[in-house]
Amino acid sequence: MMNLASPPQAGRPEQILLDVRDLRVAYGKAEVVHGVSFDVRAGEFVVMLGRNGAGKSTILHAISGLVPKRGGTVHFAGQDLSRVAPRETVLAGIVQVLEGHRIFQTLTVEDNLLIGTYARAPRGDRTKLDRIYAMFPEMAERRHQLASRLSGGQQQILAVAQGVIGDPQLLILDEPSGGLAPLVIDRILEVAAQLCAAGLAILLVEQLVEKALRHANFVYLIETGRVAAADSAQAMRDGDLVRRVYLGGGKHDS
């Protein structure tokens, strides 16, 4: 298994879209992300795996500007996003769907979707709705329903749709499977794979390892705030590192 000091390039797209170098994040005096470096290529489906508390979500939040960085750089599509606010990150083309389907419960499905267009159109852009409804027909059927009346799975799908409607170049999904039924999880991951096939880059943090590996092109393993390994998803599936280190050696059936 190769490590990040000499990252494997074979089979990966040439164009680097997101380039993170020596990222460090601290909460108070305690550093929790220790010099993480990785990249996501244009049109690539990248999965970040690791145990709970490994620092995965903190890495994502730092990229999106939701938590301050102690050090390091974040470049995206040629822009330096190392010290910008979350809104500038969205305008640059990065949208993060936060863990726990954080939507506006007191608004309708359609109003939630329109909020996803606000970064570029302060009054909302209704012209994007038809494409999103075609992609997410379950949202079209419930467009006038309050988000609070959706099931947990429907709310997560709405959160993903709200991210997609903003036309990002990179969609970051943080633990989209949390507490959801297997069929809903499969639906979300299949949508992500379809978006990737259409040219959208995906960066996914997920606990359901085998499900995530079915769709990924490339994988980073995070351990105690560091990149422990990086390789193609196929190599990760064929090898025993993921099962041995992250699944305790047992068969993982999700």
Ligand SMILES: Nc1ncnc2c1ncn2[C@@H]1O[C@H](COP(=O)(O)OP(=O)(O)OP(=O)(O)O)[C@@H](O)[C@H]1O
Contents of the next structure:
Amino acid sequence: MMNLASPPQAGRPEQILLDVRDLRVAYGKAEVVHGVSFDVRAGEFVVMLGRNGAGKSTILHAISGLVPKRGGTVHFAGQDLSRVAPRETVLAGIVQVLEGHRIFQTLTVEDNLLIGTYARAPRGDRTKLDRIYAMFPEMAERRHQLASRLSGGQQQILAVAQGVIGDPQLLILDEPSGGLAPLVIDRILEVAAQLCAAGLAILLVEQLVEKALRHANFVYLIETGRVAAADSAQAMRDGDLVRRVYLGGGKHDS
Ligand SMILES: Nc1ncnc2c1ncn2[C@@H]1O[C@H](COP(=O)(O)OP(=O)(O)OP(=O)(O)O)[C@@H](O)[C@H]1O
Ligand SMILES: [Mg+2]
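Can you swap the form predicted on its own for the form predicted in complex with the ligand?
Whole complex next, starting from this chain.
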């Protein structure tokens, strides 16, 4: 059910960057995403909310080509990505930072960052490092340390930096807050907001509703594999829909 009182698309940029239509995904015979349609527009910060198991990560993995689609289409910046492999989605300009900072523990910070450039430069592109170190000074200081020596929060920042170094047009972040301290979460969302201000589109999945809505301009609410609501972040902040949905179900933050 859309909130018809305020037209959901009002105030959004016109240019659609990521366009997902009627997406269906199944694990074996069990379909868990039942025809999801949504879009991310140029320069937007879109948040996808939903309880545990709603299908958020599955939707993201299907976009990135990490799980097969049972049906539906994905278009990005005019290209049809409905049937491509993960590397091609990266080349098209979509980078996804997976849930639970998947970085290489036994490599240094710098080598982890270089891995983020491999899709375009198989031997790594060192010319990208300076800009990333300027953006993430905490990584510059630790560039020669093993990733395993970083705190959980620093590892998550490294995972985000590893995504950003790949020069995406759309950065997808799957619950970057997972298990981290509030200050670190704020830092990561702050970085995402800065990247968005610099022209990158952001698609963020997050359970910390208030924090996520602070930076977002548009929100999709996913319930059991369907889009249950779509509206501006302002309307979501002002309304009680999110509170109702999360009552007793999601995590609360402030
Ligand atoms: N590899 C898998 N094999 C089978 N079922 C899976 C697999 N991954 C997820 N599922 C199921 O698909 C449904 C959607 O899971 P998904 O991880 O997409 O949810 P989510 O919204 O990301 O949840 P969370 O907030 O806990 O990360 C759940 O019922 C889950 O148990
Ligand atoms: Mg998930």
